[in-house]
Structures are given as C-alpha cells and as structure tokens.
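Only one chain is shown below, in structure tokens, and it's the form predicted on its own.
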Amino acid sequence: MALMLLSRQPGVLLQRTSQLFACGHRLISQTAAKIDVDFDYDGPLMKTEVPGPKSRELMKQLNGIQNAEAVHFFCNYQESRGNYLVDVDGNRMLDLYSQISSIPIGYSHPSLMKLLQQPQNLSTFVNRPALGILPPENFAENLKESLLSVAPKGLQQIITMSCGSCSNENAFKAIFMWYRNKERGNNNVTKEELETCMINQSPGCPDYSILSFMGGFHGRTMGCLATTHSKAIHKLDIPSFDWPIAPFPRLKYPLEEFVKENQQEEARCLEEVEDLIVKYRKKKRIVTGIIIEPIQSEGGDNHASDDFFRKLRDITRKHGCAFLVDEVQTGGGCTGKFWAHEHWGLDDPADVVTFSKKMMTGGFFHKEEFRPNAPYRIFNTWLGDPSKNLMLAEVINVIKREDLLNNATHAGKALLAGLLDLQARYPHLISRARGRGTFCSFDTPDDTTRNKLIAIARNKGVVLGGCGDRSIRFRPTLIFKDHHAHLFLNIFSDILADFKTKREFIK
C-alpha cells in the first residue's frame, strides 16, 4: 500500500493514499492525519530481517549468562519514539504490542522527557526511598496528584507496589487478613494463632482460598500462580495450593447471532462459581475472595458481558467473598475508560482493584475495611517508586489534555472495523475478531499459523503479540490513532493476501 508524504516538517499533514487490495476489494482508508514527526515517525522502515545480525549477536552474548530464548530482538530505545520501536539493526516498526501493554503514551514522549530534565525532580529519580519507613515529604501529595486522581469509584485507599505480580500477591494477603478479622469478630489475635503461624499451621495459617478462572493470568509469584491458568509453562514444576478454578465463559461470535447461547454459557459459569464456593466451604477451604480480569489477556483475550460481571459481583456479596478485579493489563485507558470495569456499571464497587503496566507503577486500590490493621502486614523495601508516581501524574495530564480515552475508543473502532473486514475476506485465517477500545484481538487457525503471521508482520514493520492458544492481540499506546490503524490494516491485508497464495504457509 502506498504512503505518500507531502512534507516531513512537524505538524504538517501526512496524506496517505490507499490502493485496492485486489480486483473488486474496497479501500480501507483514504484519511489524512496530522503528525508531529519530531515525536512520531511517518511509517515503518525496514533494513534487515528481524532479528537482524546485531540482535542475533547480542542474543548469543546474553544467552551465555542467562536463558535468552524468549528474546525477540534487541532495541534502540533512544531512537524509538511515538508508536514506533527501533531495533539495534535500525529497523523501525509500528508497535502494536507496546512492551506487553505497558507503554501508555508512546516512546520518548516529550512531556516525560521534559519532566526528567527538570532540576526539582532530580532527587526523586536519584534517591529511591524505602517508602514504608522513610517516605519523602511530598509522597502523600504525589499520590493524590497521580494514582488517587484516577481512583476507581468507591476506592480511596491505596498501597503501591513494583509490579503486577506483587500487586496481586499482596492484594490476596489483604483479603485474607480482612476475612480473618471478620471471623474473629475484630477481637485480639490469640497466643495460639501467633505460635501456629510460625510453623505454617492453623489457626495461625488458616486454610483460605481465592477462586480464579480457567484462562486467567495473575502473575508468577507463588500465590498468583495458584490463580494463573493460561499456559502450562508458567506453572510447571511449581508447588501450588488447592484453590478453586471456575470456567470462564467461552463466547461465540458474532455476539448478535449467538445471544441465547452466550447467555446460557455465562449462566453455566456463574452456577459453577457458586457450586465451587459451597464445595470448598465443605472442604474447610473457605473462598475468601474471587479474582478476575475484565478481559482475560494472556489466556486468549476472552471477553464476557457486562451482565456477567454484575452477576458475579452479586455472588461475591451473597457469599461474603471479596471481589478483586485485576486491571494490570486492562487499566490505564486502553478500553476507552480509564478502568475497564467501569464499563460494567456496578452498583457496589469492587473491593480491590490491582494495577501495573500502563500505570507506570504497581499496587492496589481497596475499600477502607481492607486496610491493614497493623504496620508491616503489607510491606516490602520499596513499595513502589515515587519517581514512577511523578511520571504517572504527567501521563494522566497528557491523557486528559489530549483526550486520549476518547481517542482509544475512536481508534479502536477503526481497528476493529478493519479486522472484521479482513475476517470477512480471509475467514480461513481470521476468526472471532473482538475488542473494546484498542484492546482488540482475533483468532487464527492454530498456533503455527499465528506465530508465522506475527513473524511475517514483524519483518514488514509491525510488532504484534500472541496470547492464548492461537490468538493475536493488539496492545497499542494511547496515542495510537486512526491513521496508525489504517497503516497496519493495509500492511496486514497484503500479508494475508500473500499468505493465502503460499501453500507452505498453510500446510
């Protein structure tokens, strides 16, 4: 597809011209886009295959000191900007994966670069405090300007962490403490509890559990792994807990054609949730909380209806369980709302909401009753990083100033509409196209086809990610716009057309 630049000066129009994909096929786009080319490049530029020779040499070096088999390629972050990731071989790629959904406003954003250059901020970046015991004087103020300014409805208590796994791990602990405190009627801890917890026995270490869903991913620490059910490689050889696992709805697409079937599927899963709660209570492994992602991400971008989540909330309230919403990958605006669970319209807010990735730092919001009742109960050395809160405050300013939540909705519609069009033309390669905002995905026939499509796209200048058994997921930045969607769709359309004609690809 042709891409014609009228000018390379900042702020001018980038006129894209689209051609017919093949005889009789319509155009995907004839749009014009305004681009600041000092920040966002005008398109992919490929010099070598990916990984190129420099990346392969660096892979060899790294593999000598650690297992580097998961590395895709090495990056030149100094040259990366906007929606474009540059590798060490000089290849410039449109990044629709954004570091596994963790880059909020693009690479090398001018507002963040300026923030780091301001003298008054140097101390925050140089001196990392042990926040639990020695926080800086402006810490509470910075939390109000950053995380608390976007707090989910009804949640004004917050604990910061360094990553998504430790956010969920410590959220579990907060839930267990809350539940045990309810059981003991807010009375003092007994001598027996203090003694038995030191040898990993009850009543000091009660047999509590967290209910999770098949296909969910909540992290790789010990507690989180007990609730993670996306890929065997994450869990193999690691001891785990006997905690309940409920089925997550497997919806049929297109949704409007399978309304009754999908309602029955969701009802089946909700019934299983209640059955498991009762079953584990009889086993004396009480379900104290339920954890769920608004969209199961690592497990295959699995969606459920807003009504499903509202009814799940009702179940947690009925059985006295905490409702923990894992927004590590969905939080930060990519679905068109700052928190994906805002789409549900809950009457009673979630009890706990965990976050990381696009939020620059990790942690969890929670209701007042989940506040630890003593120091050091939820604790580690760093408890996050004030410099990340400072950066998040500026990210939030950019999101509001540039109306990026609406942008995610608008760009997401363009992306999903294009995927649906490609699905109609290449149904043997694309199925179940789905999405909310730019949080889009589709299925391929199998993992071999999926992996080949991702590799071909990368060599054509587009970075994509996989999830589940055979899905391709899209995780662009919040500055991903319509013209980026159309640029990708044009490139991918050519890939699919060529893929169809080469028998070796579809064997």
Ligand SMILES: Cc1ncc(COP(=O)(O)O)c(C=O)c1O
The other form holds:
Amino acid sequence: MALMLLSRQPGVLLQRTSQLFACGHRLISQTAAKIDVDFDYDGPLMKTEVPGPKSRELMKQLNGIQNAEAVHFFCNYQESRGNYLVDVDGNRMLDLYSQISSIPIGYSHPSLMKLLQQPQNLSTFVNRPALGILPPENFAENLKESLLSVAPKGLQQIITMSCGSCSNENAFKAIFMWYRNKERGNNNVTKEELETCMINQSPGCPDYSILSFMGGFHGRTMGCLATTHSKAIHKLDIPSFDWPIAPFPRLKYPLEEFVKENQQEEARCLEEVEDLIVKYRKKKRIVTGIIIEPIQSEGGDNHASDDFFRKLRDITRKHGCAFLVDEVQTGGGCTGKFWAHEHWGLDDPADVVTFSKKMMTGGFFHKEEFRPNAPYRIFNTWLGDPSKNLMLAEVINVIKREDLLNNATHAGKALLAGLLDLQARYPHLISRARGRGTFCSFDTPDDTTRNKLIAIARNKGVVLGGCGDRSIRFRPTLIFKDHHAHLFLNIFSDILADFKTKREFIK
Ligand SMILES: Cc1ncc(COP(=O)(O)O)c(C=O)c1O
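What would the structure be for the form predicted together with this ligand, rather than the form predicted on its own?
So here's everything in the complex, that chain up top.
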C-alpha cells in the first residue's frame, strides 16, 4: 500500500519520507527522493504479483518450445525507462540488477534513441558485416572513438567479440599462441606440429593450461567452463581440462577488524598459486596464463585486497604467465573507475583485459605481443557488431558528460552506508555488507532466505539479483543516483522489519 502511494503521487513520497525522519524511525535515508521527470520514472508502481497473470501465460507458451524455467517474468521494453523495468502486467520496478549488469545508462536513454534515429547511422544498424574480412570504411575510427578511448593503461590493441564467453575463449587462444611463439623463438612451425594439431595431439596441440580460481566465473563455453567454478549446474556432464584451480581468498568482515587474518588468508592463496604453477609445470601442463575477476561476481561477490592482485601480478611475471583480467561484469564504470582493476595501481599493466555486458560489445584489449601472428587465428564471422561500437561511443559520451564514474562512487557510498545500517539493525538477516562503487552486496543466512527476500522485494517493486549460495548483489545502471539508493533502502527496511525467519514462524 505504501508503495502505491510512493509511485503514484510523488508529492506524497516527499511528504512521507520527511514524516518518517520526523518520527525518528529511519536512519537510512538522508535525503528526500529527487524526481527526474523527463526520463526516469519517479518510483515503482505495482499492479499484480510478479510474475503476474500475463507473464505466467507467456511462460507457459515459451516453456512449450524450450526450457524457460529461468525466466523471471516477461518485460515491456517500450515502457521501460531509466532505472525502471516495466513488465507485461504493467508493473514498474526499480531495477537494481539491470539485465545481469549489462545496461550501462538505463532503459531507452534519450541519447541512444536519438543516435538510432539519425539517417547517417541507419546502414550501420541494418547491415551487419563480417568484420574480419569486409569492415566498413569508418571501422578503425569507430573503434578509436569507442573502445580505444577507454582502453586500460598500456593496452592499445583491441579485438571485438559478441559476448563475454567468446571474449575469454579467444583471449585464452591468444595467450596460448603467444606462449608457443615465445617457446619456439621464431615463427617456424614444424610439419609435425601441423599434422598433430589436426588430430588433437601434441606437439601441435600442446598440453598448456590456464590457472583459475575456485568460485570464479568466466563463461559457459568449453574452454571458459574449465575456468568456471561457481555452480555445479553450469559444469555438470561437460568434459573438461585438467587445469589448475587455486583458492580465492575468503575475507572476513568487517575488514578493519580482521586485517591480520585476511592478510594471512591472501598469503595462503598466493602461495597455493605458486605451488600449482610449479606442480603443473612438472606435470607438463604449463600454466601459460592466470585468469581472474577483480571481484568474483557470479561466485558470490568475493573481494580481495588491491595488494593481493598486485602480488598476483608479480607472480605471473615471475613465472612468465600472462595476466588476464576478466572485466566482463566489473568493467564499464560501476566500481567508480572505468575498469575495476584500475583501483589496484599496478605498475605493470595486465596483459589481457576482457569485457562485455555494459560495454555493449564483447572483446578484449591486449598488449602488442599478444597480437596474432597470422590472419584467421583469432577470428569468427561477425567479430562483434559495429552498431554496438557506435552505441558504445555514445554511452561513453554520456558517462563523461554526466560524470557517471563519480556518480557511481557517490551513489555506491549511499547504498553501502544504508546496507551497513541495515546490517547493524538486522544482523540475523544481513551480514558481510560489502562493495566498491555501486557494485555492492551482502550475505543472507541461507539460500532460502535469500530467495525469499528477492521475491518479496520484487513484489514491492525492486528487482535484485542473487549470486553465490546466499548473497544478494546490486548491479544498477550508471544513472543510479543517491535518491534511488534511498528509495530502495526505505522499501527494503520495511521488508526486513516484516520478515519472519523460519525459526520465528515455529515459535
Ligand atoms: C566475469 C564474467 N566473465 C564472463 C562471463 C560470460 O559472459 P557471457 O554470459 O556474455 O558469455 C560473465 C557472465 O556473467 C561474467 O560475469
């Protein structure tokens, strides 16, 4: 009921918010909600439960032709705007999950709508080229204006792909080829190599490996899946490689209370990385590269310190392995820097950085030495999509014009401060509140409670995502502002106040 008031009558929202402060019940919201009338909606508006009747009917239809059990609800993208996702039953929800973290500047952003309507851009949207062989005249310029304008330090070479998995998969290939060329010392490939690679045997197909971390997620294609260790359901029944898997630090919170324990935990993991490199070299499965996410996302929003990553970088250099940073989920500005790994202050840049999601196109940046030495070695039909690069250039303009990186830092602080406050008030429901920029999360006691909280929040007009076995993650757009954080915190505070745990029901 409160929600209906919030959404239909903005004036009532302001009045209600200030009344709440006056009674002294709310410690969370520091400012009244601000209303962006021209683009964003002013609040959630709920008409049915979610999924509503129309969504449920469509689910039934879709399930008849494919397994649609993962579908949450069906959407009306024409009506969705800014931070608000509208479903087919007319429910309007504050979207803090943004299509698994992949909407950079909100739904139907006016700048992108305008871009699509410009006659000179039409052919880019209508004709999708095979970029590797027949690129359009402006392709190099297009890449410079979009991806290269935000390239991580030291990485000026770029290859575009269509999704995150595809980006990691091809980054692995680039690393293997780099390593083999290093070993050969020249480009002379032997006849034996050419023959054995055709029948999947060495030396043409060397027994190389990529080291990954427990809890990591790098995609679902065959190579990527060998480095993905977040949920069994992703991996079950799929043959895989014997590649090394190191432990990822499990930090204790609050960080300031567990400095020593966390340092020891990180040192333990780094030691294990070195041991595995040595062990796999002995097994003749040389570790050619290490892949890591700046924040393990699908695996439960697991953080490590900047120092951990700097030391890991040193280890890769010491053992001659490539350092691949997977920024598919963390990239694009949500942590307050364009690339999350920029927070680390590396003195030697990463060797390869993969991206997708908020970047609109997949792909990877790499150092010059990882450039394929012949055509078609890293290749597919589309190699991305120039219309996505065009859109990305506009997204970057909006990010700069509206100072959205600082916005992510600011709004993220408001969100995390509110989560810490809720954690203090509801320690039986919320723990380990953590985050960088708006890339925030917290833990719940178990997956049943987590899933229940997500379902209740959705019915109250807030879309949240889960990750790991008990975490709730925040992945809002870059136009998520402080007032959206306060709006969410007020709604969620009510949910927590009303929430009955299983134990309370039994009493
Ligand atoms: C860190 C990371 N890497 C890779 C991927 C795979 O990307 P995609 O689903 O586009 O293949 C994801 C997807 O969630 C991801 O979070």
